[in-house]
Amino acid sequence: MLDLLRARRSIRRYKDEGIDPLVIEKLREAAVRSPTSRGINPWRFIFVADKPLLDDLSRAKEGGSGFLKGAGLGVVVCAEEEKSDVWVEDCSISAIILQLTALSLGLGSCWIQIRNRMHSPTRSSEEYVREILGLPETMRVECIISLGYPAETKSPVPAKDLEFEKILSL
């Protein structure tokens, strides 16, 4: 899981290519394991393929989310925020569990903050989203997580550089 750790990194630009559909299953498999609290599961995942569909959904913010629209896959995470107080947590976490997964499977991703984020200056992100996908607005958006076959390669964060000095020891 350390290598993991170490050689993720947010990923923008991919090659022109499809994923394959067993690898699409194992994110779906990762997606549905990811921890909640309370085992509430509140989390909704619409796993986006089509490319014209991508393509709007890369205009979901004023800047930011452009790349999406050259992903072979994208994950909207998205919760029903009614089941769970803490649903931006369980979001989060089966992101990142999203994103991990994807780089053990060949993959390269980046998230995409929906939640708190505007589409222009009088319309938010996360109606934007729920437009174009049809959602009801019960339903909140916490990211987007684009994925596919890297088409850049970034080298870890020399350990040199981390910030240890953030860590308390009592």
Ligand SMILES: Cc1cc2nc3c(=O)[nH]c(=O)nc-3n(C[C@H](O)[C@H](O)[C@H](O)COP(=O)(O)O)c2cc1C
Second form
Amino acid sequence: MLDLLRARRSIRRYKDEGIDPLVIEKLREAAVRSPTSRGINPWRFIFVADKPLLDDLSRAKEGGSGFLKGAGLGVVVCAEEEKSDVWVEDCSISAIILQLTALSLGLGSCWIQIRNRMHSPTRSSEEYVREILGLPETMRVECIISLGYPAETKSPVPAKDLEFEKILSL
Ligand SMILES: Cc1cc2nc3c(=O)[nH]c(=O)nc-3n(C[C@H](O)[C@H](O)[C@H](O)COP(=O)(O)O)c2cc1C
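Structure of the form predicted in complex with this ligand, given the form predicted on its own:
Every component of the complex follows; first up is the chain already shown.
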């Protein structure tokens, strides 16, 4: 696990190839193995491989989401808000588990924040994504994880740059 964490970087450029269905099956399993508060599992995951849909979703924000159109897969991480008061935490945990599982399977990925972001001055990114995917208003959208075989390489963050001073040992 530490080796994975050392290698982990956000990857936003992907090869133009579909993701192996067996790999997608493992990602699906990783998503629903994520722990949740009280085991409520309020999350829903929408696996999007359809190119026109990825293109639409890549416009969820004015910046920071455009690269989704070049991804092999986007996983929309959302939740039924009324099911759990800590749905944000539950979604966040599942999103990072998806990213680390993807890395272990040879994929690159990047988190695209949707909650608390705007599509335009008058419309939230959540509203935009809900409309594109036909989701009900009760469904909250935390983020989209973009995934694909990496077309860029990034160096690990050097150990000397890690902020160990932010850890207090008592
Ligand atoms: C909660 C969260 C939200 C993020 N939102 C975005 C985003 O909307 N678009 C984007 O390109 N990257 C996004 N990122 C990726 C960060 O920019 C990235 O993790 C950070 O710059 C550190 O780079 P690294 O992941 O390569 O170590 C997000 C990451 C987190 C954890």
